[in-house]
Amino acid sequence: MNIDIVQIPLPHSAEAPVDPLYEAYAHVSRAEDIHFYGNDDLVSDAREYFIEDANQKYQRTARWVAFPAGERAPERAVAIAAIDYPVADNTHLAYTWIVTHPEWRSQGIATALLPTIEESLRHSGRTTIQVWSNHSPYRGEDGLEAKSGVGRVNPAEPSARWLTALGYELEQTERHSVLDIPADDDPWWRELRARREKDAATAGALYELVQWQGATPPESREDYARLRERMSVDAPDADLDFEEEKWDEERIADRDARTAEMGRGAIMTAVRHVPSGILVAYSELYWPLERPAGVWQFDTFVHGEHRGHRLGALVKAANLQLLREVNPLSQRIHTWNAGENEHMLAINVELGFAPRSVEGGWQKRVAPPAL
């Protein structure tokens, strides 16, 4: 098939108008998303993208739209392809993916578009390539195994093969696990509220709750960034080639004024740990403003310090009695983890999650190119 391969220009500024190539682009990132989770829940649209890419002071994006020789329209869009590449950590380290729409499989597209990627990521002087990409739940014995010992994708798969292919290898699977949120009148909330008190018994008085909805008040942005840098390399990450992420608070401002300007919703559960009057844990969700059924669980996150305490447990089961409030129109929860991530998985589980998909963490290491 022949194609165009067009690069998105990146935005002047978050005020400029959204180029019709984020429409396109939204196009084949939604038809993949309904194809594969069979609903919108995890859609961006084309202003998000938009806004996403006005600022690229932490990130640099290059993303392109393939369309049939000739054609422009957004609904003609036939892949899509991207590259993030972090600015202000993990210099070595580029993100990429392809992704053809459902309805133009098995022509050639993806091949096509690769080219224009490895090109981009020559000139770049990245070393770690790394592709997340989504499974079906796979528990055949000849499953290709993650390089973590633990999670398995089916290796028939056709990006499981291309990748392969392509010298990737599997590091790491996360769980894609689903919350059906229940009913205000199932006997669910009273368990919930249940477990919430026990916990907060165990952790006791050295620990409180502290909540907000939206950006992140300004008295707690410092220990906000911190916890979020332990947390970028506390997180099980098997072999992938990361390092800590650099947070400050001016990184947490801009990230807030994003997720608003995004037209996103927010609430954040911390525990400040009474006698140092520090946040030493933390649980965000986040929904589209405009299609709030589906909500994305984030990090959560306590630190090492402070652990064995049952903090975990505790601002999860309370930041989802804060949804309750906050978005009574959500419908289910979206969260992701580490295969061996074993503590948080059990807690979950005991939440209600159930295992929908995995999502595989792939990677190559390539030579820095010649000067």
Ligand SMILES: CC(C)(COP(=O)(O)OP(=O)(O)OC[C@H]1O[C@@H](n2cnc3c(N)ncnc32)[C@H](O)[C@@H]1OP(=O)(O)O)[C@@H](O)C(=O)NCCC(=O)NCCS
Given for the second form:
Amino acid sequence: MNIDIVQIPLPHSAEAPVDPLYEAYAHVSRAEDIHFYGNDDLVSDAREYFIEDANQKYQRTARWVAFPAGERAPERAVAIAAIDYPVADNTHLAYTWIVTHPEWRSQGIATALLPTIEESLRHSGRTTIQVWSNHSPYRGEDGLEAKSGVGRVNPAEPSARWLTALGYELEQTERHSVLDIPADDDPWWRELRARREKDAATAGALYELVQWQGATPPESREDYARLRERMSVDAPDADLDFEEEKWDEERIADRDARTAEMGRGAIMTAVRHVPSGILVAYSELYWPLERPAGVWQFDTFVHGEHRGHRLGALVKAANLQLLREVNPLSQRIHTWNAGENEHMLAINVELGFAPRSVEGGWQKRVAPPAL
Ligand SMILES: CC(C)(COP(=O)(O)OP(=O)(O)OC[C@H]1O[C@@H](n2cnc3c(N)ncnc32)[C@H](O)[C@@H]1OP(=O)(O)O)[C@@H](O)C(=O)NCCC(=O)NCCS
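Given the form predicted alone above, what does the protein look like in the form predicted together with the named molecule?
And the full complex, kicking off with our chain again.
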């Protein structure tokens, strides 16, 4: 079929009107989520993508939408593509993403989008391209093993076939797990409380919990920035070519402001090391305020010098209790862990998280462009 590929103009400011191309982008992205996950827990709407793009200080983003030739109605969009170019760190990297609307697949649309994406990548001069893609769990003997040695995907799946044909290698897999939050009167909550008390006793008086909702308090931004930097390289990343992220107070404040503008709720449980007064562990949960049922677990991290004191389990349990108070409509929590991250997986399994899908971390290295 003939398609038109339209690049979405970047917003001049977060106050500008939302370009209808963002509606088209969100339409395809949502269709893929419903198709793959069966719910809209992880969906972003047009305004959320728009806000994400309104500040290009830490990341430069390019997005495209494909329509049948001559059409522009958002609900007629047939495919989308995006490239994120980190700016503050990892300037060798580009993340790409192409999705064909589930009703329009296997008709050559992704293939037709490819030259546009490749031209942008060539101009960028980035030498490592990474793609994170969703896969169904697969146990077949012909499974494509991640190079990390943990996890596999079905090589016949369209996404795996497409990426392999383009020269990407499956470096790592992450396990996506979901916790169906038990009802308030379920004994699970009693067990969680007991576990939290036991873990707090193991951690002892050297550590205390600090919790907040929404934006990071100014006095905690510096500590949180340091922890995020460590998290970015301490979590197992196999051979994915990833450097330490650069975080400072300003970037934390910017990220918090955008979270609020996107209409997302956020809670944080951190741990302060009492003798030094600094934060040494944290766990954070987010959700769209308009769709409070599906909650996203982002980082959980314990600084290397403070591991082995049950702080990881403690921050997670305390954050779950806080979630129940702040967002009583929450029903499910989604989390992602590297298959080789045994400690984190053990904590999640203990809490009742069950595996749902696999995220593949694919990578391709390209030669720098000739001068
Ligand atoms: C992967 C995806 C983008 C392909 O889109 P598409 O428009 O159907 O792709 P095309 O028709 O242009 O086909 C391109 C290639 O995709 C793969 N593919 C497409 N349909 C397939 C099918 N039914 N079974 C297996 N592979 C298939 C093949 O490798 C195909 O190349 P070939 O025709 O030379 O065999 C699409 O399946 C999709 O959106 N998946 C979900 C998002 C995703 O995983 N994106 C990939 C990571 S960026």
